[in-house]
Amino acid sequence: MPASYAYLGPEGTFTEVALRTLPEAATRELAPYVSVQSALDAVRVGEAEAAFVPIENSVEGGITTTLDELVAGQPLMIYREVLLSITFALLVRPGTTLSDIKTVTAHPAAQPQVRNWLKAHLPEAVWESAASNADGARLVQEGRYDAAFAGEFAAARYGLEALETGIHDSPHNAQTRFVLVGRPARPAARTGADKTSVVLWQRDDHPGTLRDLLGEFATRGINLMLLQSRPTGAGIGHYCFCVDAEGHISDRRMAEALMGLKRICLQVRYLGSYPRADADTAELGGRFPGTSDEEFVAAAEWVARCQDGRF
């Protein structure tokens, strides 16, 4: 298996920026690819051994190409995921002033994330989409565009300057989730604060479907960290539903969620099963009262010497 792990390139980006962060990347090649369908299509051909690719975002939520090409395809597992503070940095050509910007470009996630910052200092700017941020540094070396919303890191690299920095309009730490994603096998330890994710389908479309899904977490006190719709291309008012819950595969409450949705979905794609990036700040799961591991294996104890006559 290539000792290898695609990103989203060209270098430069925050995608690449978080790669960093874990160890193991030390021991990798790090191949950088022109799109997240490229870098987990490298995985599934053979070309990686795992992609990285950002996932979610605290200002948008979750990104659809990347819960798109996990839907869809053949399956792939989550195994990491890495939080990044984002702040954005104003990139230019040397000598540029803020009066000679008329176009912008980066990743369109970006966008929102400096739409009012945008409105307020370049309002008559015209935004173009580039396949990542730091491929909108690359263009504006390149003269296609006056300007580009990066990572203020990115400016060395591409030879340009930093003529604002600090852009991101949320009040709040705006951050970006990343995840490394591999071909399936056993899933992650368990380590007492884990996340694991799954893509629901409806076996039909009837009042109550969805509430029937969320039941299975709920009733088992599993908490959701992420819900979202995503057409499933069968037509208009068609959907699957990407969901991140508070667990692993191996609690019992997580487990038994599973199974109950096994049964009722037309299809559950399993995604893995990881430590949260957050573990510092989770709280351990088991938290809500007959939700531990202890509480069900009671329970399953209880019901077998019921039926030996044993109660």
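What's the form predicted together with another copy of the chain like, now that we've got the form predicted on its own?
Chain only, nothing else included.
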């Protein structure tokens, strides 16, 4: 049996496209699942080697379904992330022209991204929601609707053609971040432009508790990239925090920050350290005075020498 990657299906969606950008995906069997939960459960029970799911996008922020699955249940770990710019193509049956289009379809999440384009180019078209963008394309193929918003890559699969590409309303390129999640094992190797994900539960609740947690990162020169509160299940107003921080658990500053959090938090769940998908544009960590590995090592050696009376 070949190793397989579970992913949030169906086939022909942005998730699959993002997954296929990972070199290791080429040598795995890729299996679509109907939900984030089922894909992650496939990993937990050993049915899949890893799962590939969306975790953050520029419209919704942290994707709570995915975060909640990682926060609770049997521990999982993130090994890779992929950033995908989301732009839509308008897919039609060959021969259809813009003036032929009376009905358009796509997953509801696509609507905010194409609203302005629709208003400008197809103000009369009626919108019908589909279960997924891929499913919308299939319904156009079947003749149920005239056009579907989907990834351009979906055209070939459904025998459609793209009347228009690069559609996105946001002035900023809409992006989705996906992660490859597996059972706990040794984290991905440090690359120098990495990210570490943890979940933090506060020990108590007084003014400054959360500030002090964040201080464990701040005083060691570590930037935060995501801070998403999620209910703990203990009732309204009780939250834990999903945090993405700049750096790798092998970085001395990160290891010490995690130790600090472990000591002052009620609970910490480590979700992995992995290469940043935006490593090309990222500034390297450890660039604040006193936070490089070399400075941590030198400081530890100095304390050891003091403990021996040699300095």
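Note that the coordinates shown come from a computational prediction; the quantities given were computed from them, not determined experimentally. Under this definition, the rigid core comprises the largest set of C-alpha atoms superposing within 1.5 Å between the forms. Positions refer to the first chain, counted from 1.
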query	finding
Flag for Gly95, CA shift 2 Å or larger between the two forms after aligning core	yes
C-alpha of Thr165 moved at least 2 Å between the two forms on rigid core	yes
Post core alignment: Phe153 C-alpha displaced by 2 Å or more between the two forms	yes
